[in-house]
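In the block that follows, a single chain appears as structure tokens, in the form predicted alone.
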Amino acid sequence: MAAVQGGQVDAVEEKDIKTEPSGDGFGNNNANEGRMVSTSPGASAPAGSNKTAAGAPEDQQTLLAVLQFLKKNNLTESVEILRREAGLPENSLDPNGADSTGAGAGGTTGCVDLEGGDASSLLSRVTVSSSAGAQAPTKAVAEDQPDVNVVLSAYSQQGDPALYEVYYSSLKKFIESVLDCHRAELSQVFYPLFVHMYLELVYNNHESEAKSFFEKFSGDQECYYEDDLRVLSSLTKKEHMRGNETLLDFRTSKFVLRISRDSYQLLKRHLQERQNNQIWNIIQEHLYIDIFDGMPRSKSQIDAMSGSLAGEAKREANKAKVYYGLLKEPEIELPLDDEDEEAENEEGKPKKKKPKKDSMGSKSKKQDPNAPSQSRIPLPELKDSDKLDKIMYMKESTKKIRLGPDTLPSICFYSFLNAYQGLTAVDFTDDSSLIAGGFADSTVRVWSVTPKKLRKVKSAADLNLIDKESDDVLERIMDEKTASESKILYGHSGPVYGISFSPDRNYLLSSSEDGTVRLWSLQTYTCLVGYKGHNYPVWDTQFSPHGYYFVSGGHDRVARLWATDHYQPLRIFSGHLADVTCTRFHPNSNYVATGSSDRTIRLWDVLNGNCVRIFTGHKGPIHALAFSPNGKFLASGATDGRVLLWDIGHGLMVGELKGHTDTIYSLRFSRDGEILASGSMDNTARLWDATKAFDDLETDDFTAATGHVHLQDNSQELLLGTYMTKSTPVIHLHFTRRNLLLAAGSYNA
């Protein structure tokens, strides 16, 4: 995380950061490496010294410049702490680090902050995650910031603003002229360069010569990124840009990019030898170099990584051990009658005669070594009711129709016609007896999909009456009375955008833009609980596979964890630079995945919070995600129209599925993972051969080491089936026990 918003005050105060000797002389990093900031192409102060380089005269003056500002805010204590330890006279101007916390006493711990409060305020309120450590608190300039900004860029400068363009055109043309092999690697320097040059100018007031400089180079830049030039073509004054948090997550956060070995030299020595200082800054400052031994990449291999707002994942951000396996099944004893005794051997299931002891599908009798301890999160006790269910999900398993090439599901499509409430987000119960809809005038619908009507539970006078040892007492809690074909829940304030049914058919969960979350009972059909965290709409809600625990995420940039009988949430995770649009739960309850408009995907330990996955690739937000039933896999969808495949134990993209011409709102696998369905807002669900996906796969280890990944262009190879809807966009996809597809969307006439 760049402290320094402007320019070369590196020098003076980046003391404390660890580095890794790389034999460059640079400083930059090597793949295993932390923040790292160097100061010029020529030297780089030695990390971890007590005695900063104050002896160049660029440095002195940036000094100086910075003691100025710290006087100017009577940080007196500060200037002397500072002015001590460059080993200035005392009548020289005076001195401070990054602020009152004596960050400027030589090499603490962390980023040190050298616009005070400005920065880590930010840094605080951005990634409280990926920060490397304690960050300076001080908030006392914070609303000073542009301001802040501008004293430390303006003495940063190298010279005339208008050198701008010249030093860029330099650097394309040098990288034009490179050999093929790296000028693709060298290539992605273009655009966060521009960006940060842009942005420099701009904050600097020059704002012709910013004009100028985007509308000369704004055309180079790779198709992917015309949203945010667009979004950056509008930012002409500084006053435009406060409050503009994707600028400013942009000026704090690193630009990952990774190099060869080989190509980072070019760039380097060409740098060296044209003392292009100003480019030599931003890279230092705002870049972060992910360097691998090994053959340069090729453009197409970029291409499919590249793409996300803060550049491609730090190779190190997906090496922690994830435990993908599937949980253990519980080993249910239940008497049987005769009937099912009979059909459960013939499946050769249960373990025992008498009380039977099933172990589910008998997938699991061994532990998998991959799959978490049954402990490492506490999960909710089945119920009697959850050992019926699983009997009933286990006898339904017998009758599942084996998918593949040759055996296509059937489909079901449910169209939601004349819905003038604006259908917003639909989800079915696992046994596929119940659909539910949330809609944009704030009501969420549920209806019965088989001929069961639903009804609520009576009154609490007439619940007396029961006579509760009766056998049927579920049936006589339920009031004839109230039966029908469907409900309407009211409560939200606002249009509804994501529901999730619990496991046990029990609940239902809603997310809305009036910044909620509501637990509804399908037993009252009435709200029992509202989540208050968010401050801004909330885009998804998931329970979790195990019911007890629900995800959310929303405009606010991070997800929550929450359990049904807390109001506060358990687990904050904090970490994307825009929405979080799509939660998903990891089969093994252990794990969430979120995806974001940063167009990134972040895989999260549940048990400590902590981010073990970041997946980039997406050229647009991301709207689906979906686990295989495996738990080894996850696929993804956004309004780029592809679908990737990841390998989660390796942190690999594994596949890309093109076909579709418009966002992806729908993924779901067949409950034996061999076929992945796809439903998008063109109007089609396609089908994917999921086993062919997955088998053709190369994961070595040298694959993992370096990102190198060979993406076959087989799409339609492993396109089973397209299906097109009249003109209804495919906004959900669910596979039955027996693995006929279901699917839902308003109808547009």
Second form
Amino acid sequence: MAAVQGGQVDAVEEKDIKTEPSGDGFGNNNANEGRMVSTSPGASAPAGSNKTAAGAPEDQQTLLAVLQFLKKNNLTESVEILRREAGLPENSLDPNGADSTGAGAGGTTGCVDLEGGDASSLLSRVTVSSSAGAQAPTKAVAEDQPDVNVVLSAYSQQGDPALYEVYYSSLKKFIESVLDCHRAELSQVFYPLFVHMYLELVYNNHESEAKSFFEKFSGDQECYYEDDLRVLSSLTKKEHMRGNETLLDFRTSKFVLRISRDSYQLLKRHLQERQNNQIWNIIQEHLYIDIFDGMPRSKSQIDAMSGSLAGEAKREANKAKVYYGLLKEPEIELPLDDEDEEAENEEGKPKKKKPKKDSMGSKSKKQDPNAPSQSRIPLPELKDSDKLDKIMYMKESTKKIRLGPDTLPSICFYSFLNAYQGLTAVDFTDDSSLIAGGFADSTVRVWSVTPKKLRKVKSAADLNLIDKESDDVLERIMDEKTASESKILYGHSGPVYGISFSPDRNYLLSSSEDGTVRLWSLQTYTCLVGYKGHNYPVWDTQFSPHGYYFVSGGHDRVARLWATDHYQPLRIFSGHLADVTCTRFHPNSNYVATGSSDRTIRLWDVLNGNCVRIFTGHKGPIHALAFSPNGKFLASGATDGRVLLWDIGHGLMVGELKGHTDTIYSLRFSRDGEILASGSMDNTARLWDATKAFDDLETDDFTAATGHVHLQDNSQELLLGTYMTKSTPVIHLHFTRRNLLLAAGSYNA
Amino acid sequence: MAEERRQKQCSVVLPTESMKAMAESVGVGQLQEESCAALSEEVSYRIKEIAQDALKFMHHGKRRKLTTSDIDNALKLKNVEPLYGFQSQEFIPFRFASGGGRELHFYEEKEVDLSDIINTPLPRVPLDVSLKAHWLSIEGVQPSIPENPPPATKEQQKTESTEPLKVVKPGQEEEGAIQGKNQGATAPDGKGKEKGLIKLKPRSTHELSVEQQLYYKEITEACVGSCEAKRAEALQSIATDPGLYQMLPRFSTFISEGVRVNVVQNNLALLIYLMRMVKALMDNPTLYLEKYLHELIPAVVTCIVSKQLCLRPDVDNHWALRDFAARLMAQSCKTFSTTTNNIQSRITKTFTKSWLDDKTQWTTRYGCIAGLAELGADVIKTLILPRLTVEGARIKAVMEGPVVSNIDKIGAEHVQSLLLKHCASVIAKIRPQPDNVEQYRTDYGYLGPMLCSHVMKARTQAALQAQQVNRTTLTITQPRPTLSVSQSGLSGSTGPRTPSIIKVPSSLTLMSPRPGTPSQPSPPATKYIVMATSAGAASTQQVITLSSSQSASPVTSTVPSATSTSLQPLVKLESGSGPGMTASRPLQKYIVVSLPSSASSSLETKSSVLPSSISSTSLDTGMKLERSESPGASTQSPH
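Return the form predicted together with the partner chain of this protein as a structure block, the form predicted alone having already been given.
The complete assembly is shown below, putting the previous chain first.
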């Protein structure tokens, strides 16, 4: 079922594609599923498939899967309705039915390419045994407990197990003998082939062959797949495959390869000549080969982009338009030491914009062509206190230090002492007045880093006694007796992995191993809401820069968008193949970036829940993300110790910063975006010249169109400073409004 | 290589024996081989799966160490009951047992008596989490404060001292300076990769920051001051603080000068304090002490063998100091002795020579024997045992002969018990049983009978210990040399003398760089007191004020101006003839005093001077001097 780019598509698929507004590969099933849900109100089960990640070509199969499911559960009426609705022929449910009809729609015909003739003849020989219908349900129900036997049945075809090694090594020999320019591209095939062949062997109980196959060829694989290979190596029995996530990932998602047309032809010709059906079959079934015209890519280009669990991102996955510009700043008159005037303005009509000294602010007079419309996402109204805060912010920004390679920021390091390795998350408020820490002992602690102590609001009874008309009522409601440097928040029942202050400093979010996200009030220092939804550990959470919304991501592989006043998520971003390890809001609150253990980064549109960008290139789980203040770029850090820079608008990798030797846990751009600071487990904080990294780019149309990146190896030039701590991993970084860098970590004696 | 590792990963499976053992532990006997194999594979797979999930928790916990709670959390993910009560932050002590052809590893859960728990005082409440802020970098430059890592690692210190040319090549200083500015304290790795741009450490100026000066002052005052709690804190800081290397020259000078002064004044307490400082310095893992051994070893040896260490040799427990210093000496021999510097053999030679001398006093004799005995069983066997008879005769002469002086008698007693203590265990090992008193008497003379009883005691003790070893897990307790005995001994008897203890530090602190210097870059002038002691107690002081600025030369006539402009290792050549037994040959001694505020280049030159200055003859003579007969001559030798 390799849907080959540029190949002809049948009518059903065409229709599907037309209905997709964004045309991205994932999470775009809305149209179809909307239909489904409406037609089968009785069957709630299929609704679960809403969340499945299935590409456009798979919609047909999804339907089939749902039909099968219904049929299996004797919901014949629903079957009828659904079938009528989708316009499927009667016999499409027959798993071994003729390939040319329904079942084949997503399958065989989908992969007819320019040489359609002999390819399909070859295919017809091999695809009969693997039933398209039988595979489809896996995609549909992967989210729920997948019926593994069905998933695995794809592997049931019998080949001579002894020949697998021969097949593989003959292909290896072939690829090693092709012209240099093709070799790098074709070598990409090795890893997915290797994995699928191994799994086939295991599935068919050829344990010893599987072992020897693994031992013989696992050494050839790229080193960045080592983690996956380790998982694979432990999997030696058919029984183990049941419930193994990695396996399911492999099976449910096609491995995406990007290969130039010439290289692909070469490979195909070879396989056809040799009648190497086994391999050809796998390529057809489990790989998605994205063919492009033009020069084959070099080894370094391929290496830069590969490494993810499911191969590279499809080209069309990064084609959707992203409004990366910033929203217009709300117009607030800078007070000329006159509070009354300001109050007037706020009440009535905001007019008379005053140019701000802020470098970003100067642009905001005109609407950025790349910015989303102001009301694309409903944002909360600014309260008076927010406006005051904005004014403070502007005042502070005028005192901001302009950073650059010659004027590096000072770094103030906050060490958590006596934390006994229990510190798991840190956050600063935007104005750097509070610092919060999440701990492995389930507590959340908040410190004031200014002389101002933390006070609770008085109890209800005491509040009654207060003169509500007095000018200093806000001061009076605070209970002086509770003033202290720090407060402890109890409530979670597992390590707290994510923590985030609301922009207005009234709330604090924390996410924990116990599967909940909690909202705390920083007025009363009590828990307000526990958001349940992730049933597994929640690895990260973050407030939107405009407040009200927040995002969380966890072990259940989805990120959820919430609003503080809804106890159920507003959006579920599903598509990652492994844990969502970190989540970040775009500065304009219209997008959410998530990093995952599947070594990809995805950008999601908050408006419709679509995945608009998939960035591949990291070789390890991603643990840190940061948007540049102008919203154009994204920086990501992973366990491999590398920081990658991405151009959001073009959907391209634009830089690689090497230097760290361990997991990067924090990334932060300076307020004006000139400096990127990274903090890592290797006990260092490093500063990078972001201006230079982004200015040197020339994103011509060709690169943008093909997605071929040429990365210069200039990490050393971009590295402005390395600062070692004694024995403190740097797990959080924060630039104050005046561009002083704050860092935090717990001291490990 | 990666391939090999992977293959291993692929094939690692729990042994089937473990399955059997586990089955037996839950009451299933006679498990078939095939079921064992199937089980072990299944279990191995599940364990690997859990370990992988646990790793996730470790990563998110931002740790490098996998803990039991990570495993628990991973189990929870899989809906498996976690292992309750198996909490351990650190290493889990699995015990190993074998028997009947089986090998088992198990976690020993000790039975605890409840009343024990109730009766033990509550442990101290762990400190609460707290926040502490410091400057990691100020406008791109990392300040060298205790919170930040030391700018130079031990390795760097070493290369700096052994291969000074490698550190700074002429003509590259400028480049190095720029690099240094940009990169701050870049970790040493990764530097080598920059072609052409070899990162050079800029010439480190050996000036102390204000904080360091304060620190030095506080530490030295606390170390020799009267408050024991403060001293413990200071010593702890010396032993653990990683950022001390810049102050090391000052510390070593402080110690060696302090010993010189206090040996003359017979100030036992201060000598003890100084030796404890030496110990602390040696305990610090980040310091590269090799550069300063030429100062420290003579000081330590002085404390071992000096004829008189206290004012009232009959009352004060100067023996403990000798023991402690001897242990220090042995430790430094172990750590620092190499084939090139031959410290151990030179030390051994020194000790033996003076021990063999008939005129040696009991105190020095004691020191020599202690020093030798601490060097280990081999040294005892080859050097001490053969001389037991002679020594026994000498002791007998004092003990049973006409009473010469009380002091001699005490000395002889101590030597005797020392010999018995050290020799007994060695003899117990090398001499076959049975222990016959007569036999011992013929072999070892006067000391024989006593040795015999000691050896027997040692044997029974060894047997007892062996039993204990059999019964419990092996716990190795290494006796760590500590010196607290003298303190208690002193406090009672030396009430009136405390003023002198306090007085000396005050004069010593003059040596510390002037504290409170504002942050202006010019190095502070440093004052040294060089005490030249002529015979007896009369002493003259020369205060040498040095500043490392280019023009200044030391303000003292006796000091020749140093080699180049800014580096001024004070090399003083003094020749003279020592009195007494060493009189036969003229002594030459180089004293290298490293100046606190001199530039780094001084170190380099000095280190190049070093090999010659502590070549074997000069070291030996220096030591000899310090333990030679007349107290005056012994200590004033440097100046």
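Numbering follows the first chain given and starts at 1. We call the rigid core the largest set of C-alpha positions that still match within 1.5 Å between the two forms. Owing to the predicted nature of the structure, the values given are computational and were not obtained by experimental measurement.
- A displacement of less than 2 angstroms separates the C-alpha positions of M681 between the two forms, with the rigid core held in common.
- Fitting the two forms on the rigid core leaves the C-alpha of L67 displaced by at least 2 angstroms between the two forms.
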